[in-house]
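Only one chain is shown below, in structure tokens, and it's the form predicted on its own.
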Amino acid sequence: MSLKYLPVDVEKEIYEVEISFKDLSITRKEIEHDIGYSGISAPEHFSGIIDAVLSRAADKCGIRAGYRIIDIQKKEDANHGLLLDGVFFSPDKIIYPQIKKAERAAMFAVTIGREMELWSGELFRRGEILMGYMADAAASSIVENITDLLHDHIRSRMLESEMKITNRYSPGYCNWNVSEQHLLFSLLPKNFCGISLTESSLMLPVKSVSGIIGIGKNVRYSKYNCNRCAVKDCTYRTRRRPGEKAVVLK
């Protein structure tokens, strides 16, 4: 899929990417998988609830996605660190080996806006607990699906320059201190893609994803080394490889 990208700041290589809900491959089965029904059937009444949520999701998603490409100025093996545009990141020993051969990095951010979050909250307040839960679960699946598309887009753009990309990594995962969200967003325009940070590094809107992707001639995408990480419910354990066709389950 070829996505249109719009320059925000050409000199700094900052872009937003146009992604619409119709570009996504979200299905009932995917949401059932994400809430724990992988390989087994979800309760029958879940189907109608999930379908009802998905039928309204398009109107409640304000999708925005973008990234900045930055040269890596310096790498420090001893500190598992990277210097990008004068900002030093310490992604820790799980992530660092995966990106230390990178020459450049894509700092990205994705959100679906606040409407799904507000809708889910309203459903909970009205006592429609299951519907609210499914709306929240669908929102999480949707934002990850969008991030997959952005990852694929960056991969395709880099291939034009005969460059490869790594997995994506986010502060808060794989022992990367979540406080470095503030460093990441310091390299992006203020409120980039409509996202802001709290003092505790929580992204607002909540259904947002940010992170880093390594770029270079000698990097590679590989299966996430999940056996080294203690986070058992990490979304990256089941994400597909960028460049693979999204599977639409029926």
The other form holds:
Amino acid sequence: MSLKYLPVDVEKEIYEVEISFKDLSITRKEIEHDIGYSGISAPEHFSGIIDAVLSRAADKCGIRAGYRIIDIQKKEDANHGLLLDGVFFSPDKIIYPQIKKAERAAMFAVTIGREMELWSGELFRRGEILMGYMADAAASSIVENITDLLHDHIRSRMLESEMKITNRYSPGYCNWNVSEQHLLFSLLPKNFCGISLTESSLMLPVKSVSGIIGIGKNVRYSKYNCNRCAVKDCTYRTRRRPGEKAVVLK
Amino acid sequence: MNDASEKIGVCIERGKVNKSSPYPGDMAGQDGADELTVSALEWGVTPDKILSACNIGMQRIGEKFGRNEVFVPELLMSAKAMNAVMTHLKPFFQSGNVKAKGKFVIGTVAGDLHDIGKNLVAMVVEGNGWEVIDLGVDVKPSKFISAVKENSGCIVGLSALLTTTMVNMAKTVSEIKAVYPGTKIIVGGAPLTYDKAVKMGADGYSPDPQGTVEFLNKNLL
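Please give the other form, namely the form predicted together with the partner chain, since only the form predicted on its own has been shown so far.
Shown next: the complete complex, the earlier chain at its head.
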């Protein structure tokens, strides 16, 4: 799918991408999978509630997505570090080997805005806890689905200049300290895509994703090496698509 | 009489809230926790007995959750059924005829706004007969300390989703312990492990609501 993108700052190669809800491929089955029903059917009642949530989600998602392409100035094997526009990142030993062959990086951010989050909270307060939970789960699946689209968009753009891309990695995952979220956003315009950070590195709106994608002639996209990570209940462990298995490192 | 309370326990375990609830499909049209509690009280079943049956139902669903046989939605339906029972039992708690097992103060630590995991634990703990004092999200150590002061003998539960807020969790544990060294504290949340919990000085760690209930029941005063 070809997405329209608009420059925010041409010199700094900062872009926003236009994504609408109808561009998404989010399905009830995907949400069921994300909340645990992987390879088994969710009870019919729950499926009905997910359908009801999805039927209202389009009106409640204020989708924004964007990225900045930056040259990697320096790599430090010893520190598993990357220098980008004067900012030093330490994405640790799980991510660094995937990025170290990259010549450039895309720092990205995606959000669906606050409405889904507020709606979910309101449902919980009204005692409609199941629907509140499903709204929250759907919001998480939706924002990941948008990030998938952005990832594909960046892949397509880079292919035009015969560059490949890596997986995406986010602060707080794969042992990358979430406090580096502040460093990541320091490379983006203030309030980029309407996202701000709390002192504890939480993105607001909460249903947002940020991260880095490596770009280069010699990088590759690989399956997530979940077995190298100690976080057993990570989103990306549970989000593996049916049939997709985590790579077991020998 | 036993049959009535057992049926309520089954409704809790299966998440059957009331007669009009379509869930679970195989119990559609049957009385739920709501109607059965009203009937049981009319027949003279004691609130204690009803509560005990509920606890068994909650324990069963909690164990299934721990074994990945059911997921959060099933647990939520059980909590909702439990809530329907509690609506009818509340007057007995208020009059002192029924006593909660103890008090559990819970909150998401300062800097963290995530509350679904915390809410789930609160609902399951309440369903197991504990009085829950939910302080909400982004709770500063001083607020936990005030709550411990106001709820003598309570056990404290701290939740965090972010690795950065684990620092605040450790600070909260340390500040509570400095003022109330005897207060038991259990911690939970995605970035935590047993080792991290021990390191920060907590008395317990649980990755799921049922583990929290087991910790609380072991630490009954």
